[in-house]
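Here's a solo chain for you in structure tokens, the form predicted alone.
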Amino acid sequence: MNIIVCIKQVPDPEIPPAKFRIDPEGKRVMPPEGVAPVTSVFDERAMEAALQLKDKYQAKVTAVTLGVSSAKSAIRHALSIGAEEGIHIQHEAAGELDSFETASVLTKAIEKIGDYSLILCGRQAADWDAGQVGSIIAENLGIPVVTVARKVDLKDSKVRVESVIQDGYRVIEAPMPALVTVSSEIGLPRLPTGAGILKASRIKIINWNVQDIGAELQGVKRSQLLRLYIPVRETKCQIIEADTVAEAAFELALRLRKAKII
């Protein structure tokens, strides 16, 4: 069984929010210099789900990413924890693509890979949280999609998914090939071992560009970012002056009632 895992490199979520800057003209988030991006946390869970299936069913795992040249390090990390093959679709303007364009490119890459039983994606990217790419890929490929998985297994040639809902989970089975988006409930991702890092360094990463896979980016976006800004939060303080604590408490209660807080 061949499993394809789509991963994305994002700014390190451990960076304090105050360190980020906004480019309002370019509508871009600008993380601090010198801090390397990391694999999106939900994509790490998708990789973990794939590796659990590999451990159980001897599957082959292929990691695919679309991104700038530095995104290759995300592929190298996937190889170090157990993926057999890594594909980097290099596109220096990947950050400017919307969900539909990103899904279109990944769909073409998956079609070029050809032989797959299961595609796993994170439930959403940890930078924009759109949560659209996985479902659009499934629509493009004409295959079933199950979202927000907390467990992924196989049964009778079908994929069996425990899908998170508000008060618990539901169990869904779908024929393969299928696409599943994975949530953090599946568990912490495994860490690379020294041997894994050494093995990954010896694996040649496959490099494609959008022309190699026949993807056509027409520059027509189906969603548009209108404004990117950091909200301004104002904190105001009022000091209640009174002769006694009781009088101050009474005045406080009156003001809270006037403000319809109590």
Contents of the next structure:
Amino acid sequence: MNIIVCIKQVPDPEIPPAKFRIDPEGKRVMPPEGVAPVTSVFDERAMEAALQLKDKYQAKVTAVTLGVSSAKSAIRHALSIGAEEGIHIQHEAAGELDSFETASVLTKAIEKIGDYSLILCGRQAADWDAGQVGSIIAENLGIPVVTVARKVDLKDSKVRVESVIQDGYRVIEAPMPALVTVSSEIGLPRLPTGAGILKASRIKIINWNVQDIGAELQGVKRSQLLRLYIPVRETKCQIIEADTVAEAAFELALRLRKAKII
Amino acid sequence: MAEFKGVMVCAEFVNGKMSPITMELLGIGRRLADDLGEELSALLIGKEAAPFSQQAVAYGAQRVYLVSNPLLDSYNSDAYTGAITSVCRQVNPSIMLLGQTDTGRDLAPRLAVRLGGGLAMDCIDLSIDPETKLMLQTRPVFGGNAYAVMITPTARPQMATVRPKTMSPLERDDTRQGEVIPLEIGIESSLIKAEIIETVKEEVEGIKLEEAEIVVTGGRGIGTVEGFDVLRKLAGVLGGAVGATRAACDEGLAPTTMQVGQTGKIVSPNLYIAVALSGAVQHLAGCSGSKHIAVINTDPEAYIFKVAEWGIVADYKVTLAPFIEKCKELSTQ
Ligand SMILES: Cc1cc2nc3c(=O)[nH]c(=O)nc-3n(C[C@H](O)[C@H](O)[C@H](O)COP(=O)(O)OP(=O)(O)OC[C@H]3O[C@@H](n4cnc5c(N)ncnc54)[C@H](O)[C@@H]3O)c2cc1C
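Go ahead and give the structure of the form predicted together with its partner chain, now that the form predicted alone is out.
So here's everything in the complex, that chain up top.
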């Protein structure tokens, strides 16, 4: 069984808000200084889901990314935790693509890979949080899609997914090939081992560009960014100080009471 | 080419009721439609839907499209995608709104592909540009570190999903008049590829997080499962519910159904008590609608203090016991 995992490299989404900078004119987010980009969290979890299937059923896992030159390190990371094959579709303007364009490039890449039973994507990317690419790829390919998975398994010839909903989950079965988007509920991703890193260093990452795979990006954008800004958050916090913590706690309760909140 | 006109809202139902997000969508939909001088319609799907036509009108819809078919009795992504696509091809709305809910976020991208529309997910504000008449779609990006205003210049419909609790519904007005139009749509069972085998409820007991007036949320700093029991005790005393950050869920301190945030539950209680959590933007996305926020954290630099009204810089382990005691005492007065 072949599993394709689509991963995206993003600026570290967990930097302190004070370090987050934009260029409002250029409508761009400035990469935080001295902080390395990371694989988007949900894509890491999609990778983890693929590796769990591989552990259980044997599978070949191919990691694919569309991104600038540095995105190669995301593929290297995927190889070091257990992917067999890595494809980097190098595109220096990847950051300017909308979800439809990104999905159309990835669709072409997946068609070129050809032989697959399952495609796994993160539920959304941790930069633009658009939450569309996985579903668009599935629609493009005309295959079933199940979103926001907390568990991915096989049953007979189908993929069996637990899809997160507000108050629990749905068990959904779909014939393969299928696409599943994965959420953090699946659990923490594994870390590379020394042996894994060594093995990964011997694998040659496949390099494609947008032309190689026949993707065209000349269309009018369906979605356009008009303005980007940082919202103002007011600070009005009263820090309650007292001789002892217990007194501070009493005081907080009293203030909440006075404000008729409790 | 067909002319695209009007605003359409995709309604949702839970437990035999119209979901609050539907009323919120009708409220914002009404404003958009008025600004365009066009009509607002509501799309009601499923066997439960028909009795709610009048309610949709009372909350602002001028037209209600009713679609019923045995294949649509309960939610199925493939069937609903097919049905809504076919309705939109008949009605041709220029704007289409869904909730950023389990179903809305599942359906919207699929519909956008089939209809050829443009889509902005998880919007917190929508308006009409007075000059271009395009819908301006404001959505948090980078977890909420920045806001982006998006437009869909030429693709139609202009689609958006809306984050729950960010729009206010209109006052219910049962004197409003509207037209109810049943629509016939043919969908084949062969269309359904992904099948829902079972729906499992994992609701924690007590007050629902999303409905609680007081929410006590613990973060990674709680450190132990027992620590969360103390939060439950506090919530019990206050008549509230307990939430958790993703880090706390990841570490197994709390079940994932308790996660509050951008990719968890959205809460907007009267009081949010944030304990041993740092206040990552992705977390704030789920609680910034709270009226009052109180914080207990050992680190005075934690970002959560920036959005709070009251704070105590201390270890929760020594703060909560006296706090619970005092709250109990006050509640019996
Ligand atoms: C795309 C994306 C989506 C995400 N979605 C969500 C989401 O929906 N919800 C969510 O919560 N997160 C989400 N996150 C994760 C988020 O970025 C943070 O990692 C997470 O919220 C941090 O959780 P925390 O505050 O509990 O942990 P930390 O950031 O580790 O904070 C722990 C805090 O506890 C304090 N502390 C430690 N010990 C004590 C003590 N004894 N007493 C008092 N205070 C103490 C520390 O000072 C610290 O401030 C998302 C991230 C990404 C990238």
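Whichever C-alpha set is largest while still superposing within 1.5 Å between the two forms counts as the rigid core. Small disclaimer: the values here were computed from a predicted structure and weren't measured. Residue numbers count along the first chain shown, from 1.
Trainee: Since one rigid part pivots against the other between these two forms, find the hinge residue among Q58, T235, E25, G194.
Mentor: It is T235 that lies at the hinge between these two forms.
Trainee: Please report, as a whole number of degrees, the rotation of the smaller rigid part relative to the larger part between these two forms.
Mentor: After superposing the larger part, the smaller part appears rotated by 52 degrees.
Trainee: Rigid core superposed: how many angstrom does the CA of E247 shift between these two forms?
Mentor: That residue's C-alpha is offset by 22.6 Å.
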